[in-house]
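Take a look at this single chain, the form predicted alone, given in structure tokens.
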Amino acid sequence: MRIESERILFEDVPATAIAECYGTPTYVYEENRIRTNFRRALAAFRNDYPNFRFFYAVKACNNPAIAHILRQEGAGIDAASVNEIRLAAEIGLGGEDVMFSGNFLSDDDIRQGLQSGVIFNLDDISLLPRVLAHGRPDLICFRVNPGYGKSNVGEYVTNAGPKAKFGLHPDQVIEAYRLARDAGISRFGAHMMPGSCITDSEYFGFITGLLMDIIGKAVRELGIRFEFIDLGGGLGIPYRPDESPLDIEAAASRVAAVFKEKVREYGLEPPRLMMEPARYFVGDAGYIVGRVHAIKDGYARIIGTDVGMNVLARPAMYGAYHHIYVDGREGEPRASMGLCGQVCENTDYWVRDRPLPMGTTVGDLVVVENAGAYGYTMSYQYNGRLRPAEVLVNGERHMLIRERETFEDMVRGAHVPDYLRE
């Protein structure tokens, strides 16, 4: 995105013509800015460790487009249920392009993911002898928490350390692995969830050194190979004007040099290392078009707009910062205001103290920034308020890769039963 004599415009598109042409609300992502984040890491990583490759984590943003632009670039499918292994293949992907990381899976996640032959990436030591009552996979490998995890967005989606739901307890590791190799299974790969949206880069060298002292101790004892490394994503976007951007070059420098000294210091044949972030490669690249409908002045003035919680949830769920523009207005006198959404919930009067344009009226656009990641996704129906369109731009080109939702689509596969309508 960039402004322009006031005019906001994404790559070569302004927002004015995404909002005649789709209505408001609407997403909006950059094509080039999404190949263009996923080459700058894949490089940064590659130039100190060649034998490297990208997962995306297709929940961050699973239209299919998107998965398509990341699946030209080279990476890969981290699939979070069974739906997501189904959306790989419709791009694709299968096998072990694709890592199965469920968590609390069903025994029918476990059939299907069987069946789908992707790489299991089990959560639990639970899960193992229920992988095994349907068939034996060729390669597994086990989601661990190594103990520490950190978040530029809040505790609850820090997602790895005491207070996380996820991966193996560091002491039940090695016998994890040795249930796995006692019932025939000879390849192993090993993954753990670092935190989410880190932007400090020798905290990636830190944690990376945590993974790799677990596995080692792991390898000597039962004396297995990891075909496999997998840090998890974790790779941070700055989401307020004043934050610095994570320095991707020096977190892959770092990670590397730890790797490399930790795989000789456990005599380990060089495994491949993989990480699966997203937010670092769409976040950024992605946009809210909305609009301006009411203005109220009360205890003070809220700025009334169609971009509500059911639109973006992330701030009403914890918080989030996203920054807020509005077109034409960017060089204005700024003013102490809310802003807010149509939904009838308190929590999406997401906004309550932010310096935006005095003259912001109705009628004028706003745009939400770094919404590419856990925005479309994690959208939802509520109050009659349906979710929105996505566009994508390349240049000059601007194209439809998502409906918008009509009434039609809020009550599809509801029924109701012949008596409820005498």
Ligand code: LLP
Contents of the next structure:
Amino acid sequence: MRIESERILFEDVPATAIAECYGTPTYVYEENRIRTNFRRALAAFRNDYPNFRFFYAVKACNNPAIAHILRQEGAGIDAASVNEIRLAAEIGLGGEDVMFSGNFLSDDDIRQGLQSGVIFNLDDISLLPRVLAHGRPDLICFRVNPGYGKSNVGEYVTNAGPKAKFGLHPDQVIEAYRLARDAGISRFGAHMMPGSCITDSEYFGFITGLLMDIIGKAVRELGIRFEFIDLGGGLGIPYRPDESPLDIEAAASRVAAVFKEKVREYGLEPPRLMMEPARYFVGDAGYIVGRVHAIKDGYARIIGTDVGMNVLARPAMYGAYHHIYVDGREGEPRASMGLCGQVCENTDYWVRDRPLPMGTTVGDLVVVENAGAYGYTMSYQYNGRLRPAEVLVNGERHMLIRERETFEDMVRGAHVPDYLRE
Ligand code: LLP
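Following the display of the form predicted alone, present the structure of the form predicted in complex with the ligand.
Next comes the full complex, and the chain you just saw is listed first.
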């Protein structure tokens, strides 16, 4: 995004053109930004450890067009559910190009996961006998919870460490791989999540060391070989204007240094290194274009827009910050005010007190930044406020990649027993 003569542009497409063509609220993604983010991160990690691959955690933004961009760049897919495995298949990825990192799986999930032939990343030791009851994969991976986690977004988003629901306790790891080996499984990988939205580059080296000590001990004890180590996601982006970005090159070189040192220390055959981030690729490449529909001056000035908690859940769910721009007014003097959506909940009043342009008026367009990850995928239909459209921009081109929902979508699949119609 850039601002030229006060006008907001996504690549070369003005925000006004998006609003005119597709209405508001609309999610907009900059294709070139996604590609640049991916290439920078890949170059950083491959530079220090050439046998490296990214998988894209499609939960962050599951539009097939966006997933295709990342596939074209060489990413595999990290799937959280059978439906995300199906989404990967839709874009032509299957088998060992897909990691199935579900948790608390049902028997049906297990059956369908096995049928699809993707890599099973088991979140608990108790899943192994359940998988084996349905079939025996060649390759198995366990998600290890190394005992630490971190997130700039706070505890809600810290998906590792003692308070997280994910992964095996380090004390269960040897037993898990022993059971797998004794069941005749011959190929192994290991996985962890370090947390999510982390901009402290040192931390990635630290947590890699923890995982590698756990894995190194398993290798010593069991004599098995790890084909790959997957360090999960967590590469963060700054959300507030004064936050520093992650130094991705520093993170990559810390990770590689620790990784190589541990490979030597435990005498491992060097495994492939993998990560499966999402936010770093798509987070800052996505925006929401919304419109101001009403302004209230009561206890406070509140700008009423169509970007509510149903469109962007993160502020109401986590107290997350998203920067807001007002098209045509960024040069104006500011005053403190609030901003909300149209949902009948007070968590929808997601900006309480922020300096926004004083002249902001009904009809103006607002642009919400850093909405590419965990934006559309976490949107919902509450209050009959339906999910927005999604648009991809590339240079001067803009393309609808998902239609705005309609009333028919809202009632699709609903059934009313006849007697209730009487
Ligand atoms: N791999 C696994 C197994 C994951 O569970 C996740 C995210 C990722 C990779 C990608 O993580 P990333 O690189 O994006 O940090 N809704 C929250 C974030 C939840 C993260 C869930 N897992 C938010 O809006 O901040």
